[in-house]
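First, one chain by itself: the form predicted alone, in structure tokens.
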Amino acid sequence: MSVSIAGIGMHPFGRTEGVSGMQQGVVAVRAALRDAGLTWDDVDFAAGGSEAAGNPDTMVSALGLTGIPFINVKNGCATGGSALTVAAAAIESGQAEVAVALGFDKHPRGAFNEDPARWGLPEWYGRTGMMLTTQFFAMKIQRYMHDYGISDAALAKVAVKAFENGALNENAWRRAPLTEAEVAGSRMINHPLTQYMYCSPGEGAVAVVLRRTSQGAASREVKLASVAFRTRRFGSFEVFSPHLAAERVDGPTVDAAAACFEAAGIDPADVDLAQVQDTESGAEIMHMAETGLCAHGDQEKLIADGSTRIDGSLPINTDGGCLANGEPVGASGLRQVYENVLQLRGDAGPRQVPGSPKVAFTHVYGAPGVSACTLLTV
């Protein structure tokens, strides 16, 4: 691709009282346009989404109203990353030299739970509690430990790496960080799930500013090496699905991912960090495996000895993930991308990445069965 990332900005995750999120959204474009050196004039296209906090086209009320095309765009978990996929399509169309993407939200407390019917889904599916993605990610996770001998420790271990890395980055929302034994006798939500092994919703905001790769692009740019966006096909099982089907086929992750490295022509083996999907521990530990980052049923090992650590041979969530910032929907995607930023202009400060990594990648995963993958390069 012929996009580079110019600027990167956010507003902190977690609950800001007073702050609406589409003002936290503002907070975010300004500060990404800062880092890149241009002002809200010098954009030609933008694209934003929000689960719950508003249209945010509105905020061109705020940032300036110059009639440049604003999308909105709205894709459960992987909304940032949809609006990353539109910003660099008006670069590499064509369209425009500069764009924006930007996401942010802000959930009110407590655990989601959807209406069926706002997903074309019967009122029997939700009186079965399913809407309530708790029971979806618990019954998955305990498929797959089933299946390829992942252990409850791993889960356990996989939040106290969330809420170390969380207390490294000042702008996570859980900043304290917790024992094993600590997450592990935490209350059980939906077994094998406890309830330090749930990320919360909450809320955040972040931008980023995207423009066409020149020769004399200034050393702090990073390259959108490739973007890919896939949904599910039939026989995979998503959330909110209200069936089974007995021909299993891969979900939209496996599909993402394999097209990402495919456009970007860089092997998973070559990732010197990535940040995936962790809605709850167990998510992580299948998109590890999903993405080709490792082989199913080598996570136990990789998590056992520290791999996935900061200073291992595949750091995963170096910021926290969604366990530690928690998940304003629309917002979680590009937060992963302003950490790879950070990480590949080496500015991570105490949760750098050792050794000058070079290739980062991506993941989101969402609602009803959706997911969208960058590799970022320097």
The other form holds:
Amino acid sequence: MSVSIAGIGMHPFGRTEGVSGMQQGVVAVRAALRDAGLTWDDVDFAAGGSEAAGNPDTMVSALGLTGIPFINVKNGCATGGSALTVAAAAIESGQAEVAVALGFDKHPRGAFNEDPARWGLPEWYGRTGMMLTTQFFAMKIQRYMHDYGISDAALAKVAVKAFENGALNENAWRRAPLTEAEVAGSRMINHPLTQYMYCSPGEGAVAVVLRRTSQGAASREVKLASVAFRTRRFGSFEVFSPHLAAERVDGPTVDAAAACFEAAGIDPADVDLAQVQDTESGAEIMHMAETGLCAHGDQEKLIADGSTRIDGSLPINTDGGCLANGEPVGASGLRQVYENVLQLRGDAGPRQVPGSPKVAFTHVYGAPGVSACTLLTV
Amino acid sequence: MQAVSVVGDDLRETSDGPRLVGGRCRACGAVAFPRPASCARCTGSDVDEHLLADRGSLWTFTVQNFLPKAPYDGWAEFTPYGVGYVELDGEVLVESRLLASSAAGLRIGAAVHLVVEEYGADASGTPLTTFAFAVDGAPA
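Now show the form predicted together with the partner chain, given that the preceding structure was the form predicted alone.
So here's everything in the complex, that chain up top.
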């Protein structure tokens, strides 16, 4: 691709009383433009997503009524990936020189509640208490632990690392480190996952300014090497599925990651750090292998020996991930991109991955079985 | 008081006990539940009614330990319940409530059978029922 990340901006994650999700989005866009040394007048195209905090395109009232195309996107937890896909495509196709991808959200406390009809499911699926994303993740990791010998201790260690990294991130929501015993001993939510192994719906906003890569770009300019988005195929194991086919195929995470690496001509072994969807501890473990960053079953050892920590050989979720940042659904995927840009620029401060990382990967997964991945390089 | 099934036509009482009503694609044979209008595998539009097997093995499971938000309308006095996928040999895996209030009696591979469960009651006190699977030999 010939697309660079010109600027990044964020409204801190967590709970901000009195500030709407959309206002947080405006804060993020302005910060990203400032970072890029541009103004809203310079923007040719925008794509934005929010699950529950309003129509992103109405932000032009605050940003400026310049008449540009502004596409709203909505793909559950993968929304940030779709915003980036659309914005990058606008540049690649020649429609735009400068494009903004943004996401924001503001969710009430507690687990999401869903209307079965919106997902094409029978009413009884919700009434009888099976339409909960938390159950899906628990059942998927339960089976995965059985198949690949992952321990309960690994689940706890993933959360411990997330809060450790979150403590180093001034924009994170949960910044207090927890011990393995505290994580493992917290309230059981959906067996085998406890309270602190789950992320919580929250608030926050992120914006990314994309620009066509120029000849003679600055040496530390971060390039979007590829972005790939996939939906599920027949036979994959997805959230909100009253049945699963008798045959199993790889899920959209596997497909999106493979397409992303192929398009960039980069091997997963060359990745210096990665942000993967960690809706809960088990998701991080499964997504490490599904994205190709390690072999199935190797996570147990990689986690035990500290390889996925910031100073390890394969740093994962260096900003604390969803576990420490919470999940404002529309913003979450772009948070990962924001973190990788900081890391590749060498601007990640106390949580900087050592050794001048050059290749950084992101992955999001959402209902009803969609995934988006990116590769950033310097 | 007469209980009311919330599952409607997706569950049928037969002379051999309750059975889930799925669909089977006339073209490719793929089984789905509930019965869909068209086949997600081959996109065929002829999907015949197919009564699913009432026995299988537990493929994975969890236990729901907190009261779900609406539209959940189970007992107001919350009791944890199991949820799992049951593998019906050669047919399909069905997601179902499990008769279990903790993970203690649940394990992957356990033999299970279909039952009808009272999971709540409506405002007038009429019991609401749905389908569930129970581990073979476990106390009811």
